[in-house]
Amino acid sequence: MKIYLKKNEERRINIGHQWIFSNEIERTEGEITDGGAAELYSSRNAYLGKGFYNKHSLIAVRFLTGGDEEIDREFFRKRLKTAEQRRRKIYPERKSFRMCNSESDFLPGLIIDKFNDNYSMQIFSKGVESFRDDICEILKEEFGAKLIVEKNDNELRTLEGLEKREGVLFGDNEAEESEIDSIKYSIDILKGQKTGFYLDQAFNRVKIRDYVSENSKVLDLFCNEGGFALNAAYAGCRDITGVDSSEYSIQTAGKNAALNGFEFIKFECADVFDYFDKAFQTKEKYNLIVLDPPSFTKSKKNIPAAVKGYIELNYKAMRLLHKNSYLFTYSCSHHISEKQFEEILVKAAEQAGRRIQIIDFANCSYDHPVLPQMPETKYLKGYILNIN
């Protein structure tokens, strides 16, 4: 099958973008197979490469290669080996990391997280879905997988015409202890959120160790399974509270604290906005607050509401901090840019009557690479602020 693009629509592909939208296609030739690999051509008949085609998706083509190689099991094996070796070269001792980061590892629509010998997989492409069993075999044969779980209960699959589902593809699922940056975690990849555990904040969690002492009072909001709180405790802090609205996350956070001998951390299941109201009544103040909320918007139309929510969260956190204290604040909303997030922080500071300094900027951990030519791959942004 051949796909011909409209005039000049090859420009984004030529600079490294991985998607072709349905309105950029001029015509197709040959048998149209949803999820099949198609050859791509410019309007001037210049060969561009190959990609998975889905006529029912707004993302009509997910680009795979600029060459003429076969899209088969060997293609996936090579790409996965390259992705894994790149991470091994940077941090050879790590046993838990994101092994494949979709478009950013040139396998669009495929995410694989590794936890020791357990693997969690998400598929958002009809083309990749047809290679699911091959990918499982590759994980077993090349990487010694003992457990493979699919975490495909995601709305993005619906947009691709794929059913949502979760389950064990190979092995026996049970919670397993994993050590990340000298901290032990009980990780059940089937029950946990997203791929089972948030690895994208791993390096940012470690940074908290440089900002706390045994005399610090720390509040970890949207704490999930306790990552920031545990790292604060590792650095010697003993007055730590973690808050999350998920009962499962709070229970797991408590289990993680016990694993590391940090039973003194207080974890509370509560809505963060409600917790703020309670904290204002007690007039408690903190030396460091972490704000790591879930994405407030999945589309551009919800940006105004998201901005309002981020401003409220940040100004309330600033009001709860002592002078010369720290705020670790994050946004994982792709539609909120760095510039816009900085404007949010300025407005929050104004409302809180505080002065702020940017001490550090944070992106995803090394195993979540970003394609600068594809803004969609850059979602996490965070700031360490000094609050006065």
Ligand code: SAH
Second form
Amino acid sequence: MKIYLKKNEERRINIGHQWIFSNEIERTEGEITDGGAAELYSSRNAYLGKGFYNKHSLIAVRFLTGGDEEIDREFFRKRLKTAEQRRRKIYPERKSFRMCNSESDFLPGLIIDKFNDNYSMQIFSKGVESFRDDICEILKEEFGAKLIVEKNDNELRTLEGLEKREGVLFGDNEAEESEIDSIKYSIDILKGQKTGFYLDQAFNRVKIRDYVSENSKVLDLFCNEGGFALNAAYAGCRDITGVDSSEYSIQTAGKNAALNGFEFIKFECADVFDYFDKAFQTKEKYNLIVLDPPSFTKSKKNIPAAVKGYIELNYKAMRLLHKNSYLFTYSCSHHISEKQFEEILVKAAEQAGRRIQIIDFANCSYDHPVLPQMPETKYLKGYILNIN
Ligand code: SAH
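Next block, the form predicted in complex with the named molecule, ref. the form predicted alone:
To see the whole picture, the full complex is given below, headed by that same chain.
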């Protein structure tokens, strides 16, 4: 199968972007198989490489290689080994990390998180889906997987014509203890959110250790399984509250606290907006607040509503902070840029009547690389602010 692009539409591919949209294709040649690997050519007949084709998706091609290698099990094995070796370098001690970050690891549409010998897989493209069993074999043969779970419940799959599905592909699922940056977590891949656990914030959670002392009063909002709160406790802080609306997350956060001997952390199952109302009544003030909400917008058209939501959250958090305190604030919406997020923080500070300074910028952890030539690979951004 051959795909010829329209005039000049090879430019993005040539700088390292990995998507070709359906309207950029001039014509196809040969038998079309959805999810199959196709050869790509420019309008001038120059060979560009190979990519997975899906005629039902707006992202019609996901680029795989500029060479002429076969797209087979060995191709996946090679790319996965390279991705894994990169992590071993960054985290020589860790047994849990994101092993494959889709486009950013040159395997578009494939995410694999590893927790000890347990692997969690998310597939977003028809091409990768057809290699699911091969990927499982590689995880067993090459990496010694004892458990492989697919967490394919993401809405994005429907855009590819793929069904949503979750379940065990190999082994027996049960919660297992994983250690990340000296903190113990009980992780149940099937029951936890997304791939089972948020590894992207690991790096930012550790940073909290530098900003708390024994006497700090810390509030971890949208705490999920307690990552930021546990790191604050690790640094010696004793007055910590974590809030999340998911009953399961709060239960697991409590379990994690006990695993580390941090039973003093208070975890509360509540909606953060309700929690704010309660906190304003009791007039409690904090020295550090973490604000790590879920994505407020998955599409461009909802940006105005999302901006309003972020301003409200940040303004309310700022009001609850003492003078000379810290706000760790994040946005994981791809559609909110860093510049927009800074404007949100300026508006929030104005409404709260506070002065803010940026102390540090946040990105995803190192096992979630970002491609500057492909802005779609960036989603998490955040700031450590000093609030006066
Ligand atoms: N800070 C976490 C990750 C947060 S993910 C960590 O370090 O792992 C976002 C979390 O927000 C999820 O756990 C989700 O259950 C929770 N959530 C979503 N809407 C909420 C709401 N309105 N109030 C409280 N929690 C909410």
